[in-house]
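So this first bit is one chain, no partners, the form predicted alone, shown in structure tokens.
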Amino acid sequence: MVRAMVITLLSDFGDLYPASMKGVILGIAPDANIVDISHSIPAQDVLAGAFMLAASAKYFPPGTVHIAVVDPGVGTKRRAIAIRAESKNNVIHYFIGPDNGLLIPAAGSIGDFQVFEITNKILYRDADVSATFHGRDIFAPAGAHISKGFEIENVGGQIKDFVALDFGKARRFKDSIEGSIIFIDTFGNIITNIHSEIVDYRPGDVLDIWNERIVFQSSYGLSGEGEPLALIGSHSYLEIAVNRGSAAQFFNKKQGDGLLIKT
């Protein structure tokens, strides 16, 4: 049995624009299984888009093509790129989108990767590419063709000077960890760049964060309603939450703010 090809979509487009991207994809690859990761990325927030893509991509099957468009530089000299990422056990994923760092953390979460600039106009929707909608006219058709077996080496030349993006490096000291907020989710949970690899807290430990005493827990419901807590989320980063509430509102914090955790 042949497995249906999977194409994911992620953007800051909201309700209107993803439909035409899907139409273009299905016109080229009618058997594609299109999965929406999200079209509710905050407008032009490349960092938030990069986090959501990196948190989701590795759970899709081998051969998945991820088309992601959070693109404040659309219509400028920024490049369109395609990435082939391969894990240590030879699982391959493809990433299509703008060269603004959006795709890089997700590609790195798979494994080693190669980046190619999309210049082969065979992949474009037609000769009249919109200066404001590369998602429809370049990224969607390129991703659809790659999902059908178009060799990524033929999209254009390989590049080494792509725009890199990461979530910053948290720093561990003797009795503290310093990091920053990289994402705030729908629940108002504050997701930091402090990876579980440098965290050795145990449930019940009391942490000092933003002048509040916060208990480290293994899940949200182990704290009382309205109480703040810290935990390692399903994405493997430390997050600050409020049980049945919004930590972002409770602490009045936003993406990019720093934090220092003391024990």
The other form holds:
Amino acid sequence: MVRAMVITLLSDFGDLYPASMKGVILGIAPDANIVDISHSIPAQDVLAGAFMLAASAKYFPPGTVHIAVVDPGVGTKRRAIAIRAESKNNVIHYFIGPDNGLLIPAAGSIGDFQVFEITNKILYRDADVSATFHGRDIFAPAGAHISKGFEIENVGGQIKDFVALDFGKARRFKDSIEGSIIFIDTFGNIITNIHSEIVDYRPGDVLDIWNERIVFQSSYGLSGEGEPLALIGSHSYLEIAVNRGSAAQFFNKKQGDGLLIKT
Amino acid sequence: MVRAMVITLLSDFGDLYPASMKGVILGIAPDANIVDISHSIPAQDVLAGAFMLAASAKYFPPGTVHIAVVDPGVGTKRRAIAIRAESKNNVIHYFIGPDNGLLIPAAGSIGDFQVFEITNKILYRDADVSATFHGRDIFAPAGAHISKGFEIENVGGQIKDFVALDFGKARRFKDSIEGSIIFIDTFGNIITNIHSEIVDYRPGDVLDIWNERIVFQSSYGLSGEGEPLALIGSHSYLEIAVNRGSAAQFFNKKQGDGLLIKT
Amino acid sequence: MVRAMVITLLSDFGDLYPASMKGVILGIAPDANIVDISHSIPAQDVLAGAFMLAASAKYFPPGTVHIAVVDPGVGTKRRAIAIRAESKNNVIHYFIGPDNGLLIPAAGSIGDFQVFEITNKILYRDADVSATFHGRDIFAPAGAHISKGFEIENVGGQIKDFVALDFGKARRFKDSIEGSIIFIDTFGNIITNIHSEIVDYRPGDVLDIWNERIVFQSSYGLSGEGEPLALIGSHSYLEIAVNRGSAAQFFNKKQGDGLLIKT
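Coords for the form predicted together with a further copy of the same chain, given the form predicted alone:
First the chain shown before, then all remaining chains and molecules of the complex.
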């Protein structure tokens, strides 16, 4: 079987730092197809990074290695980890990054997963690892080696006490749903942690959210311009949007805020 | 003949959404060389997207598939289309996206073109197409399949009543030219719809634009720092610029505004 | 030996213009692996571009061709150059761009280098070179040809009077070090021109910088949240940072400003 050799990168680095990670990867795995998921995660926002990784990873081909670095604890005692996640139909993805929860929702979106601490210095860029840029000096070379077939069992010992992270559980009551905002996208669409599985609204239903009466629709363009709407977005979560506008501005809401939907 | 297998992407997605499109493409066409034209089109600005696609597409190799998504009508009845455009010397490019005019100037920049409605569900990512993200669920897989050789005639029926779009026609009078602003680039250069073919100014000519006396030059660096100038830009259109500054700020102008040039 | 065929791009173009450079490159070198270092250099900021190129180039594989365009003098008499730089252990990198100093620190970061003026019109995209976009019409095709094995001696004559550029020399006194700010990164970390070689502070040492008492640490996360610290960053230069904050905002400093460190 031909390995896909796709390596994705996600970070809060903005500019400058992703390039040296790519250089290091291509030095080890010249045929790697490197895809940026994002380097615009808000600085040190592990939760936002975890959401974007979880929202994207599962669309990549089997064998993809995902390297993610949102890492406020770099240079402290936080561990470096590598994860193998496997779906029910045996699709495997790898995740490399800091042990701060960043990788966990994405690994779970694939299926069951095992976590290994990266301690094998063969994987390091060189003996002289910087204390401030493990993306370049540990995660990039480790990911490149795994992409080339290095066995994940050999990166270091398996660990069970890795740092977990989730987006909170939305709760469904008789006449309402209570949840919170996971993420606000570039359009200003508000993505909640209310999964489509617990939503049974139908197009045309009117919802009461944040003191506004909002119509539940199947897509953005079905409300009047500038009007808010609710819908199940492409991530399978309930979203609040404004047709051709920004719901985050309209409602003045931000990541982490709660919402209560009444009908 | 070896196919080039280049796939370009253009959207107003900013962050997050391009990554899953790339994952879907690489799952179908692992050897595709994916190039981002831009994901920073202003939200829902079909005209700006059409300009950037038309300004870029023709520089790519024969056989390139261009997937573009600026799509305020997603989930409504707007159609999905695929276009084959062919130049006089038989260079073929493909364009995939919504039927809202976005693809038309770029297709025309290659040569004659035929438009097909995408209705063949074989091309869809899976049976369960989202109502909000056709970029991931229809355009990306359709483009990947076409890049691998899927015949465009088989995506669906040819249509003639596609939505057209152009940048307006500049008009040349005896002593003046009247046009409008198509696009403002990152530097603040004002790109007009006045094509070099109807311009016969020479370096050193002084033009009267927006109540300023502006020298026509051959390049940006030939005026004094902070001084406005006019020139034929790299898109073959007349541009208004400010050496080491932003003409859009200097003149307080935006896309769509008109201009009248007198000599 | 298999050539790596990696081509990096760096510019102040923001959007739009990098895409046509990539199209031109892929038309000449279809197998090129194009990696963006950055297109977000502040407009016409040759010094910032030179720093980012010098900070990134050396991490790429042997044979990499680096095309960089921060070019306020485009269309004037400034020359186009190609550089071959070779390290002590015979690793070769190529650099293509304007003769304004942009490429020089990066070339020096590899090792000894030779500079050639690009005058061979075989390398131009076509006879009709634009006066405003040498990135697309000269640098991209020249870089693509060199990546495919075109001998650099054939681009034009070797020159010795190229424009030089450096980041200034920090000076070490008995009880202090005087330097200046080279670059401020996305996090707001202040990167100085004080190289680790002239620094002998130890973690825990307290420094006096800009009227603040700052602890020297080994990594960002070792100070309290919101507290400033000094450290040797991943570029091997002394940095001033704020844990989970922006040092540039904290100290209200910008590129070019000086600093005096006392103990």
